[in-house]
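Only one chain comes next, encoded as structure tokens, the form predicted alone.
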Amino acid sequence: MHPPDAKVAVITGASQGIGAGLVDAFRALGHRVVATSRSIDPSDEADVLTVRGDIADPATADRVCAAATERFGRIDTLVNNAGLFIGKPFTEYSQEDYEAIVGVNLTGFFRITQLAVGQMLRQGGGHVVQITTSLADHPRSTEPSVLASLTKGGLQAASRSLAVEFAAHGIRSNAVALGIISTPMHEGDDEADLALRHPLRRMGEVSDVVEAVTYLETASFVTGVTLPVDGGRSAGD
């Protein structure tokens, strides 16, 4: 059990894959953790609080941040990990696709980040991390992804703005732009083909993402950056 003044990390999309890996990583760093997703199970650990809800609903953000401050008294880090990716030719996206992606990727970011940053201001510092995609800056003709670029690219721009706006208040903001990561989302896909889409000729692992986020968490002089964790995709084919 961590000491009562230990830092607190809030992680969205935390029930599996990258999010679950981040929960374990922040616990290993000594943080208490508030984990949220639509399907997350209750935790029997005193230092882990789970809150079930759809992050696209602003009421979920309200409940998560209220629970964090009520249970642990603070929010030191927010990792906006929840994300939705639908890869289609641009003209084939439906209105439902658009609303779903914007709901999770942008609306889900907006309210919880407002609340978390407000709490960080009261505490005198904190850190916000956005999980994005390298496709936002380096689109590929073989992977149509306009809505991912629209939303995750927006998060990268917002991340830089947050960094500059709140630097004087001790609040840092960074992003991690991913390649294709081996998670349950890709179960059943041709992993050999996905691996070959990276210059390093492998898919990323959850541990690769976790290492990047924990680096940013401990790098107190780093803010406003988007760190590619994409097997070289952003460098070129």
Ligand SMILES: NC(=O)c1ccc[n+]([C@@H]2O[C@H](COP(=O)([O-])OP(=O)(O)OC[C@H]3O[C@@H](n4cnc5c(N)ncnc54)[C@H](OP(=O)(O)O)[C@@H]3O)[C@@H](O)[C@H]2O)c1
Contents of the next structure:
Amino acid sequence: MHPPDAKVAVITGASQGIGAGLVDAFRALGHRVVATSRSIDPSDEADVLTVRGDIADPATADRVCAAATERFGRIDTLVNNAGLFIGKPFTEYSQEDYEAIVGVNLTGFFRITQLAVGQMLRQGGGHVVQITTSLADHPRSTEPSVLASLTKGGLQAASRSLAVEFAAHGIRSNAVALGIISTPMHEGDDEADLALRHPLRRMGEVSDVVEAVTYLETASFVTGVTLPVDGGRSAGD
Ligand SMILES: NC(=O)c1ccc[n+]([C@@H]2O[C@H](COP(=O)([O-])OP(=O)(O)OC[C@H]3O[C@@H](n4cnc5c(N)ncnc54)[C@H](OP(=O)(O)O)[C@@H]3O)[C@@H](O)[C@H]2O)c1
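Next block: the form predicted in complex with the named molecule, after the form predicted alone:
Following is the full complex, with the preceding chain placed first.
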């Protein structure tokens, strides 16, 4: 069990894939963790609190942050990891696609980040991390995904804005822009084909993302960056 003054990380989209990897990584760093998603299972670890809810509903953010401060008394890090990807030609997106993607990727960022930053302000510091895609700044003709760019590009811009607005309060904000990572999101996809879409000729692993987020968490002079973790996709083709 971690000491009662150990840092506290809130991680969204934590039931599987990158979010589940981040829960383990923050526990290894010595943080206590609040993990949330719609279907997340209760944890038997005293230092891991799980909260179920749809992150597109602002009430989930209220419950998650209230649970974090009631159980652990603080919030030091927020990782906005919950995200939805629907790749389609732009004219084929439905209104439902639009609402689903904006709901999770953008609405899911707003309230929880407001509440977490408010708590960090009271504590005198903290760190917010956005998980985005390299497609936002480097769209590809073979992977149409305007709604990913609209939402994740917005997160990257907001991440820089947060960094500048709150730097003087000791709060950092960074993003990691991912290539294609091997997670349940890609179950059933042709992994050999996905690997070839990166100059490094492999898909990313959850551990690649965890390393980057862990670096940003400990890099106290780094704020306002979007770190590509994309096998070279943003460098060129
Ligand atoms: N994998 C990639 O290739 C890739 C590439 C670029 C960016 N990313 C980004 O990386 C992040 C994590 O992706 P991943 O590959 O780990 O995805 P994943 O395996 O599909 O997991 C997504 C997570 O988000 C949660 N989630 C989805 N909708 C939610 C909602 N409405 N409310 C609350 N939680 C919700 C899911 O849990 P529940 O189902 O329990 O709610 C799950 O824990 C996302 O932001 C994604 O956009 C991934």
